[in-house]
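Listed next as structure tokens is one chain, alone, in the form predicted on its own.
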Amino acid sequence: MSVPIRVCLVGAGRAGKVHANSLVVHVPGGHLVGVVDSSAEALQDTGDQFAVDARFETLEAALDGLEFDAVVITTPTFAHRSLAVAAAEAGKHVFLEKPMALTIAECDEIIEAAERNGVLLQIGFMRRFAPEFVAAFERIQAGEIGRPMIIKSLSHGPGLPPPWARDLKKSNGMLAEVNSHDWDCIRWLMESNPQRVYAEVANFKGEARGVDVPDFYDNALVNVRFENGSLGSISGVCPCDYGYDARVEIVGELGIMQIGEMQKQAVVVCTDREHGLVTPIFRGWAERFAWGYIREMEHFIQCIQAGTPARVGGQDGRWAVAGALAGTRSFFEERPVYLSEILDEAWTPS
């Protein structure tokens, strides 16, 4: 039988919640045995609902007076470096959330540090473990649709981002914060690196909300060339209002393929003419891909238990990463980016 993993959860906000859940509740191998937050408030409230006793204020706090294998890392985007490179130094394998990072350096020194160390690292994205993607991988690959042509992610959230993530300077805006799972998945189910990208930006709501962070959007359109010719699409909106919505649409040489719904349930309600039909919707994204949280954190206890590779490691977080900023570099200068522009002169705004 294997060794259970003990694991620290630094950050518990809602996504630092979604996977003590799944930790407590669904993996088995793995035990959640402190929590990491500078919020007093988010600290008891995570602490007390999972019954995990040992919390710190600091990282640095925990690794000095409790004991434990792995950290999962949920803070944002602009401390996941310091974070993640700390714990690897320490010796404790990193699941990080998305973002990766800031920057193309910041991917670079946390993949060194995981290196260095002989620590696992993984990157949050979930939508490579949800059951409906995993299929939709495994049909690609056998043929059924032939060569894929285009493909058109959309990742679209119902409510305004937090204060940092609005500004650019912490979070890379939406195209980070919100499409990373766009990047990513785009570049997984296509089996090629982006090549070039073209973005447009808008901001319609920003101003009525309250919203006055300099370069501030919540719409996006990128266009992409992949490496193997192939071309793409990604969509961002946030907020949207109506719910969260995560689609995608695959065009191949013999057929088409589309991944997701806006439906959450097959439930259809009438009740009169007026409302006409009714049907749920997701509500947020813990709820969209709520196996894929759960199935991803089970193959990081897995992979720590049997000295595996994750299936989604740093340099899927860095392409990811350099796709936002290249999108970002893409709308201030109004025009198409190579990726090898922001890979090899390590651009980032300003």
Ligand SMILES: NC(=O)c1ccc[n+]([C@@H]2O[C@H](COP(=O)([O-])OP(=O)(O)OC[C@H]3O[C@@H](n4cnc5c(N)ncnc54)[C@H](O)[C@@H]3O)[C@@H](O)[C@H]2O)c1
Given for the second form:
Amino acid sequence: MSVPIRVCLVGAGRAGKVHANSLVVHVPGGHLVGVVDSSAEALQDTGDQFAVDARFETLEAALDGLEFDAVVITTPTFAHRSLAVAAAEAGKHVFLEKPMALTIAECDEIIEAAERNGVLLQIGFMRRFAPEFVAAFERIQAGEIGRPMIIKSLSHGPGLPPPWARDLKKSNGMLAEVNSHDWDCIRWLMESNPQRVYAEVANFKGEARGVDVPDFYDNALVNVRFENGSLGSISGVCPCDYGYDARVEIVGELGIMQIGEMQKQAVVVCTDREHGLVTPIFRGWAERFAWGYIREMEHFIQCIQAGTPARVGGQDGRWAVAGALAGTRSFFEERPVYLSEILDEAWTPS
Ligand SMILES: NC(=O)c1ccc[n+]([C@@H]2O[C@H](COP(=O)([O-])OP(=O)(O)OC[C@H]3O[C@@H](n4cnc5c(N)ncnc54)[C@H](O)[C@@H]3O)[C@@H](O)[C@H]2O)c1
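Switching forms now, from the form predicted on its own to the form predicted together with the ligand, please provide the structure.
Next comes the full complex, this chain leading.
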């Protein structure tokens, strides 16, 4: 019988609730024992919903007043570095939501703190645990489509992101906040690091919806060249309004593979000629990747119990941050950008 792992949730907003639900409902080895949030309202809301009495306004207060083994960090990106480093220094295992941090230097600080203190570091790339993505990875590995030549990955989110995530200085913008998953997936599925990227962005809906932060964009298209010579593209649209849409297409030397679909259920209804075939779409990310979120939290708890490394760790998070920064630099400077420029020069959009 494995030892139960006591988890403190840090950040009780949208993503925090998804992970709290996984721990309370789906992952018996993980016990949600405390909640931290700087907002009293979020603390009460999430604490009440998951019947957790130990509530704190800061991680420091939780470290002083509560016994636990691990943190799940689901605060905005700009708070990731300080919280992840503090948790690791206190000997707590760290599950850290994407984007890992704002800069490569921050990623390195987190990786070093985890290594120095011998704690697990897992990044919240749940697509790596979503059944259809796992099956696709295994079938590429088995050689079904031959050597992958081109990958196209899209993530379209229905609504405006929270206010902090619209601000490039606090989030690195949509290429990080939404497309982190694409940056990670294309690198994982193609088994190669991105080498050079060229990004174009546009802002279609922001002004009409009252977004007035500088450099806001709601559409992005990125071309990618990988170190192994293969090619890729990433598309981001947020808000797209029509639902949550995450799909990937890979062209290999022997065939083509498509991952994901817009259709949420196999139920299709037709009642009149005007509306045609009607079937539900995924409304949001929590619904689209429900199994991915559960499986990644199971993995986190099992790795702590077994003392094994996470399947998706700090280096993966760091590459996704590098991709988002390279894309951002590309549209700022209106030119293709090599990843080496980001990894070597500590560039940020601020
Ligand atoms: N994996 C995914 O698919 C996915 C989906 C959504 C969000 N996320 C990520 O989760 C993180 C949070 O996003 P969200 O949408 O839940 O944001 P949110 O704004 O809904 O919630 C963030 C919460 O963190 C709290 N907070 C801020 N600073 C804090 C601090 N220093 N200490 C404690 N609490 C603090 C806020 O009060 C808020 O309640 C981001 O990194 C985001 O990119 C991941």
